[in-house]
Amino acid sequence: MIRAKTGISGLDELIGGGMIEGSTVLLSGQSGSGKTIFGLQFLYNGITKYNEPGVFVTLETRPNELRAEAGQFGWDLHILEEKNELVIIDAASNKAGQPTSERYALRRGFDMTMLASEIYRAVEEVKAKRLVIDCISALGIKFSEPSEVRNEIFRISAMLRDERLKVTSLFISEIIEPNSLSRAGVEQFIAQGLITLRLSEVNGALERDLLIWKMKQTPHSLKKHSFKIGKSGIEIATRKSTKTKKS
């Protein structure tokens, strides 16, 4: 089975060597837990280490802010864009009522059909093998029922799993309620994998941990793993005696 290695320190050994090529994985977490950094690292490593071009769809952060965030880890997105190895789709500026000069963007109001079309165009143009949508929680604002959110996420996920594309996708979702797994409560049922990032207060300080809830057709860790965000991005602390299960 072909794997898309994340290149994130300590993670691939917890998920059978990487994500299954062409699958969709949901990454959920609280504000400040490191979701966007995780997504950027997944794409940057894919391009620079594994020769897999990528697309980043930003629904809440404007592209220049995204590039600045990546820059603090030494990830120069401008260079990758110039080489036509990375596309950033700006779906955030329009929502904020701001103009955009980005080549790929939604410019005439937020519309799911237009967004899906723009994603397909970008994936085809750079022959992308990886995609990140940050964050799909923003899609829920357009719909009143969880079933509508689920249907639209399924539509995009199904398009990306097309055999002609074989795109490995990371969908990012916010967690609002402490015991929830996603914003609308339905996103996890669409994805083939689910990873949560959480912040916990321990002795007056915040600590981060990661938990893999499911990863289809893959033995994976059942334990919480602490991680830190350092100069090179996310680094996960692993245990030698980690138990695994097959989802």
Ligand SMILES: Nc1ncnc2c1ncn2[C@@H]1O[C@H](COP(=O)(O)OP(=O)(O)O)[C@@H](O)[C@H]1O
Contents of the next structure:
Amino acid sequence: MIRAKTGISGLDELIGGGMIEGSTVLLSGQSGSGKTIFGLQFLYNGITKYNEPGVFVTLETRPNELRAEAGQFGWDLHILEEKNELVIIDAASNKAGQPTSERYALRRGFDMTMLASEIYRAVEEVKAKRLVIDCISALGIKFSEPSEVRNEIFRISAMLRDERLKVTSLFISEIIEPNSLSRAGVEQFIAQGLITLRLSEVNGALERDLLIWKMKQTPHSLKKHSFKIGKSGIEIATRKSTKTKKS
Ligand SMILES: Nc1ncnc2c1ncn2[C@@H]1O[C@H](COP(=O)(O)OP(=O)(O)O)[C@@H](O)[C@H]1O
Ligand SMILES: [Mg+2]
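Write the structure block of the form predicted in complex with the named molecule for the protein whose form predicted on its own appears above.
So here's everything in the complex, that chain up top.
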């Protein structure tokens, strides 16, 4: 089985070496928990370390803000876009009622079929092996029934997993209550993996941690892993060895 390494410090060894190539993992967490940074890091590492071009579909953050967010960690998205190794699909400007000059964008209204075809076009153009959708919760507003959301997300996920494309994908989902796994409460059933990022208050300060709830065909960690966002992005704390020396 081929694994797509996230390259995120400390994570791959918790999930059997990386995400299964061509699978879809759902990354869920409340606002500010680090989801967008995680997604950027997964794509940036894929391109620069593992030679896997990527596509970032942004539904809430406009592309220039995304480039700026990545820039603070030294990840220059612009260069990768110029080299045709990265495509950002702007599905945020239109929603915000703003014009866009992006090469890949949803311009006239929001439509799932158009989004799917724009994704297909971008994936083909750069021969993408990785994709991030940030965030699928933003798709939910259009649909009243959770089952409709599920069907649409399922269609996109199936397209990406298809043998012809085989794109390893991260679907980001924003949750409101820390205890629900995803906003629509359905997305996690269609993903091959589920990772949550959390912020919790401990003794008057916020702490970050990551949990792996599901990772098909993988014996994965079931522990709570604290992490920090440092100069080079997300870093998961390595546990101190509790083994005692044999005498
Ligand atoms: N350069 C940085 N160094 C450390 N932490 C940062 C930096 N930039 C952002 N953060 C932290 O990351 C959070 C935003 O992360 P983000 O991935 O955008 O969250 P989400 O997408 O889950 O809403 C900020 O609220 C801040 O706590
Ligand atoms: Mg975000």
